[in-house]
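Take a look at this single chain in structure tokens; it is the form predicted alone.
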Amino acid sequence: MKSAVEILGIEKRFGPTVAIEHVDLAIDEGEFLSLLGASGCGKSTLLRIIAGFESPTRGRIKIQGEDVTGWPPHRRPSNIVFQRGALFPHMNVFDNIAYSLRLRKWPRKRIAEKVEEMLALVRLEDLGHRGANELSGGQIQRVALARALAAEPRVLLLDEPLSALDLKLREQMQLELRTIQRQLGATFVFVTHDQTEALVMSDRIAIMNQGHLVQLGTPREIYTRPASVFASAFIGQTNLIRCTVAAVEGSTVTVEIGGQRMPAASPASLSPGEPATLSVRPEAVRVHRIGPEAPFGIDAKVAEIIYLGSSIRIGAAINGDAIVWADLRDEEAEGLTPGMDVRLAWPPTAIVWKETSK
């Protein structure tokens, strides 16, 4: 598939501070890619480099196969939507959307048709003459999106455009953005610190940490096969259980947790006696009552029972210390009480890693 954006060896330093360290990334034509990470990880800086608002210390940016590294923002075939809509307050909705088209000297009739098309796309058909200061937060973001799309950019860059909205509106806008992207077949590069947002909207997710790209993959790949402790903890809920490697046989290791042993599959090169971290999603953990029919696993004691509506979350303490969380259905949790001795089990395909700083 043809790449819409190529990020080639990009580095960015602000004095002695390294904001981005050698990032390589190809974004496909028509793809919705999310740059995901905590504040200060470099994701917004990378987006601004793609847009042309920041110059890289090293590396190149290509859009549609053309090197645009030295081009100013207005010459690039891209547009950007910022965290807050940043509409012109003295203009109405129609004029805000039409502004960049007038700068490009589009004919008046074509401008009017394009603005009406964009208003329909973001479902604001009747608000063209409303003032920018008369809009709600969600309407402002829709107008900002319409304004950015009106100029027909090949690549749309979005810098946490939903972060200022309340939860219900943010969830609604997530689905609307995804629908718009699919309708247009455009390439969207979306910056967010919200893991749920990235999982819901993206074709692929690029996780960043301390200026590094630490994992790239589909939402399913990143959730089910995280490449590091950091990626596992950042995407979704997980149990990070410290353990020691007791034995290694091929791709299967036996780990020791609180004096008890458990098999697990491992993609990493591990040695007996080595400390490691086991990542197990709560939905993968099963809780069994102690008895002859209980499967092989780790003995623990129920410490917490939390009702979550769609599931029951059980917290079980191993040796009175580390809490392992399990998400169970109502019938699976029936009869469990605090203080009860139980056995925890999970598939051996749970992942084991060496400790890592990233």
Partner chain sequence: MTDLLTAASRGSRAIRPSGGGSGAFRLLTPAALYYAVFFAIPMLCLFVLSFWRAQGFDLIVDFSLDNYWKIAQSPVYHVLLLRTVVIGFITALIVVPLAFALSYVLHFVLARRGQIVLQLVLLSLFSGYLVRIYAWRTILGKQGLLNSTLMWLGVIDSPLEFLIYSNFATVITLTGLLLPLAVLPIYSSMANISRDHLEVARDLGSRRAHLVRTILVPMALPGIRTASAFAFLLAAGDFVTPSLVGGTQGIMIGNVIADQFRGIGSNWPLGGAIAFVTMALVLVVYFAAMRLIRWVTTW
Given for the second form:
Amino acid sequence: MKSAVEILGIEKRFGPTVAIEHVDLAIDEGEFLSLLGASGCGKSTLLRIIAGFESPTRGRIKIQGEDVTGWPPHRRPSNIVFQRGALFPHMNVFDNIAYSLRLRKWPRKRIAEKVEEMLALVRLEDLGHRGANELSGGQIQRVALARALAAEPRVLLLDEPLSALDLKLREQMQLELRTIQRQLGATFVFVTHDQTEALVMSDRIAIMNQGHLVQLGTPREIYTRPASVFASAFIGQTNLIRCTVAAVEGSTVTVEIGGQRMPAASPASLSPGEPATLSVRPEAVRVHRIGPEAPFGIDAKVAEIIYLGSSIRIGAAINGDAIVWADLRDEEAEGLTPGMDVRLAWPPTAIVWKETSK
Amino acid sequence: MTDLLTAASRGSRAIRPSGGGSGAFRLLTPAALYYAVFFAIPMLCLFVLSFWRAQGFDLIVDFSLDNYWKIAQSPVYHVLLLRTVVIGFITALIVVPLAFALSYVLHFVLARRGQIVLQLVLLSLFSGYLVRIYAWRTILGKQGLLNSTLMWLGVIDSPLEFLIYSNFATVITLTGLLLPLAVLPIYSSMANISRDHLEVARDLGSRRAHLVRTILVPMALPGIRTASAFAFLLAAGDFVTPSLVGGTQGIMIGNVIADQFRGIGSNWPLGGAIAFVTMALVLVVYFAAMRLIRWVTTW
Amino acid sequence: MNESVRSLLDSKFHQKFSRRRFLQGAAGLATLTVIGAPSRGEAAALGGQLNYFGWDGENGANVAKDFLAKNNIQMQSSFQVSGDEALTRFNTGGRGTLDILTPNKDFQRTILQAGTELFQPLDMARIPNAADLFPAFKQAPWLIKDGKTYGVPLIWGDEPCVYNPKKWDGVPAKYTDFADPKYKGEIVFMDDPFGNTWLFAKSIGVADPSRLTAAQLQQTMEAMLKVKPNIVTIGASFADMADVMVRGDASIGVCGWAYQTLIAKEKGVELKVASPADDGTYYWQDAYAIALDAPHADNAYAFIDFMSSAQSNAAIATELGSGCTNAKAFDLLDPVMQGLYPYDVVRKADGGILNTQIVFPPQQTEGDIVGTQAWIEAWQAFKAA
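Swap state to the form predicted together with the partner chain from the form predicted alone:
Below, the chain from earlier opens the complete complex, with every other chain and molecule after it.
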């Protein structure tokens, strides 16, 4: 499959500051790819480099096979949508959407049709004559989207377009965006700091941290097989437990936590005696009462019980020290009280890394 | 604000009409009061005066259109009015785009540093109006800075005469005087334009002239309007500048109005009449120009 | 006494003048104050305020400094920009607040003739120093109405042309000669509707240039218009005109004042005065007057008497580069100052040319003769052409 966008060896420095250290990434045609990371990780800078607002210190950008490095934004077959929409306040919705079309000198009729089409796409028919400064937050973003799509770009770049909206609206828009993207079959590159958002919408997620690409994969891959402590911590929730490597046998590792031992999986090579970090998701942890039916696991004492609505979160301390969180259903948590001795169990596929790995 | 007014009008609540309550109270704000006392009322007095007649050192209270008739008939006034409007217009035509370009650079190119540069530009306003006009004599004079430099460089053999005591000098000097004033409103209205707007527009294909016409100018329009008003009205009303650097072409309608307010031979009613005719003409031109800008910046 | 005053005047003359001082009054000449004999008017109770509204410089800020201090008088001065502004102020609320005025002779004559209220008759017994005035000023007809005197002359002068001797040997014989192309780009006029018109009317041969018919006014304008292509600019004030010449933007000024040569001198530029041989020029004279309903008449009398003494008169004439009106003051003048003006004129009793020469047209149209309004409009048309 031909790549919609190829990011080849991009580096970006602003004076002494390194914004992007090195990124290689190929985005597929028709894919919804999210660039996910915390503030300052370089995701927005990367997007702006693709758009043409920044030029890279090193590296090249190709869009649909064409090397566009050095091209100004208006020449590139990509369009951008900003966080705050940036609609032109002195125009109405119709004129905003028609802006790029008029620039291209499309005939009037064709413009009108296209605008109609876009309004229908974002479900804002009949709002053509509304002034741009008379719209609600969600409407603004939809018009911004319609404006960017009207120009029929090959690639649509979105810079945290939903971050300024309130939660309910955001969730709604997430689904709508996804639908529109599918409908059009277009390539979307979406920047966000919200991992749930990325999980919901994306075909693939690229996690960035401090100017690097940390992991690239489908939501499931990233979630179940995070490539590093950072990745696992960033996506979803996880317990990061300090432990020591006890024994290594091929890809199976035995780690020691507070004197007790548990099996784990390791993607990297570890040596016995090394300090390490174990990552296990709360929903994978099972809490059992001490007794003859209690499966193999680690003994701990219940420290906290938190009601989350759809689940109950139990915090159990191992040796009075590290707290491990477990998410249980209502009935599973019945009868558990703080101070109670319990046994924690989790699958041996929980991943362990060297302590210092990123 | 409404709360403040409500609190203040506690005693007179019964009088407050329902729809235009706060509007009525706005009349009493200090600014409106100041305007009324120092502008509206004197203007009204002068307007009434313009229908009177002068005889020797006395004024005769009358109602006659003699003064206006005189203005309509005398070609001297027509010439001067035309010249005044043209010079004012040309000055504004130069000042406003310059101020716009300068504001753009200060706001978008220099950003934070631009604020400091703006202070420096405004500093020139502190150095006194007459002083700045005389400074132009030094620059443009026959033995002035410009001529001396050009002759020293060998570009010209004898001084360029048109530089000073000409309409050229008037326009240049007025431009220098009014540019700082015009920059202020445009600069502050550019605060409405965010980088995002410009970037989106560029991304969608807009550049340079198109960008200026469709995005920059419409979004800075309030500031441009104010700046145009400053530039045009102040240039048209200025008669000191042309009398000092405008030479024999230098007289504008302001000069003849001022002449009418001397002691001997004065004719205040006539002066008032000329003033109002000028004002009417200038306002008509101004609003027509604003219309034109509006038309140019929409499709 | 004379010697010390003389040396004071000497040092004063060689000091630097500045245009600013000229514009704002001669403040800053700190070394010159006149310690004259106390005025006999001191017997009356003096002290308090004294309001001056007249020409910049004639309020004697320096000359009268000690006198005012000694008598505890605080002088509040406002300056007029045209000879007739005092009337405007008087009529618009100034009445009852003005004390000292400085009308020029034609303005004063016009006011007195019209019977307009502005000046109060003077009790000359309270101004004993006025006895030393030159014959022309003692009983000057323009100061007197119905046997009462309304002004005490202070300084006088003429309205010559001022020229740059490096470029010109002198001025042509007639004002109309300035139309010659050789003067192109060299002439600066003064913005004065009356003076210029009078001079050119004289130049085209009108007998009494202050009384013109509409046709004569038109002809005068045409004569001036012929000169217009040679005019560089029209100066807004005497100082402005001098500035233009000092910069070298023009080399001949028409309707000027000898004081401009002093302004130029301090800037290092030499200018000379001369009047066209055939046409000559007109003379002016400023006098002190007291306004009607003056609130501080006692102080006013004392001040005028003091300023009319020989020493004071000499000092202020020197300061303003003009002629003195006190005969004894003449002897105290520097030779350069003595030579500036034709004092023979003022030694004549009837006021000679000062009396017969009237520069202002009548206020109202009188039959064929057009009035001030017509002159002002003609001048405006000239400027606008």
